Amino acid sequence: MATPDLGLIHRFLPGAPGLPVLLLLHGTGGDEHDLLPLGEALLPGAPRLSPRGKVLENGMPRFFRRLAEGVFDLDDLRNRTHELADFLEAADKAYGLNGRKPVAVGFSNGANIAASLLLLRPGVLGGALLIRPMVPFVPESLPDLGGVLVQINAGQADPLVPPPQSEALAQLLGDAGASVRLHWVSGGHALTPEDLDAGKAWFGFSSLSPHAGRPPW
């Protein structure tokens, strides 16, 4: 069966109709198939929506452009957003999945671009594991993420993400209204096994364990 043309290059791989769809945003370098076996190890059987970042740096795919480390253009930033917001509506017509909300997965480039979809389409996630993420901008106003249930993994030793940054994503997103658990691991900023354990339990107790309330997605 061909892949649609739904304005980014994709993988989608159709899984058990009772999990949620898994979102997964790939770093700096990476593409669609990057994330594939973490969304497969994190929760097996969902069905998986990887799209590839449409902006090239250095070659290296990306889903928004930056002017320096750390330092995003705004602009581009908001504009990707809503690019990949209607890539998900017209994905949810595509391989009809009847309006469920994804729950993203996101690594560095692909967390930030997850976080900045909660902050400018609150009705798009479901919820969100976000490895490594930055705050992609403060909003002049808060959007209303009540419900929205969000995991963030930062890097203690990461040196592209200082500590405050990943709180401050944290106490933002919180403000917001989103229920969200700030784990820290040992590494730096590279995905490692710990992030897996940490992924699958968050999983385990916002979606799967029959002692926690359901999700929204």
The other form holds:
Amino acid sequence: MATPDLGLIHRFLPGAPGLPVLLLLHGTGGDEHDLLPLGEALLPGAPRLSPRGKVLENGMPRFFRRLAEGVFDLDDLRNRTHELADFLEAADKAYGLNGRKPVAVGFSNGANIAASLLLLRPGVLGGALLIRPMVPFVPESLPDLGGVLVQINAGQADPLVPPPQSEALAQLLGDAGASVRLHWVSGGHALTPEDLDAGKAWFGFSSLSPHAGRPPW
Ligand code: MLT
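To complete the pair, please output the form predicted in complex with D-malate; the form predicted alone was given just before.
And the full complex, kicking off with our chain again.
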């Protein structure tokens, strides 16, 4: 089947109807192919929806513009966040997802737009595994994230995201009502095998998986 034009270049790989749809959001310089293997490893058989960020920084795809490292163009972030939410609504119809709320798996820049999606368009995501996110912005009023499950994988030695940023994001999302788990991995900003283990454990224990047990937190 030809990929429908939903506003963002993307790949969609259908999976088992009983599993949540994984929304895979790559880091700066990545693309729609990058996180497909991670998604399959995290929750085997889950449908995977993987868009490519539209913004180019020196030829590298991103999900929104930044003015400098860690300094975001907030107008662009807002607009791109709504664009991504609209893409998800279009994908729901195009791929017959029946209103199942996707679970975001975002790395770095992808984790930042996923966090922005939680704050600006609550109700769109059912959960999020945020790998090395920052606080994208602090909203004037808190959204209602009741029932949303979030895991933050933060790097103990991340040179881009100091520990207080990860703690502040966990606090912000928790204050908004999300069930947040802040998990520390021993590495820096790059993905490590520990991220996969911690992500698998989160999916296994959370109610996002049909094999759900009692969440460990
Ligand atoms: C961002 O711009 O979203 C963060 O600095 C992470 C990155 O992409 O390097």
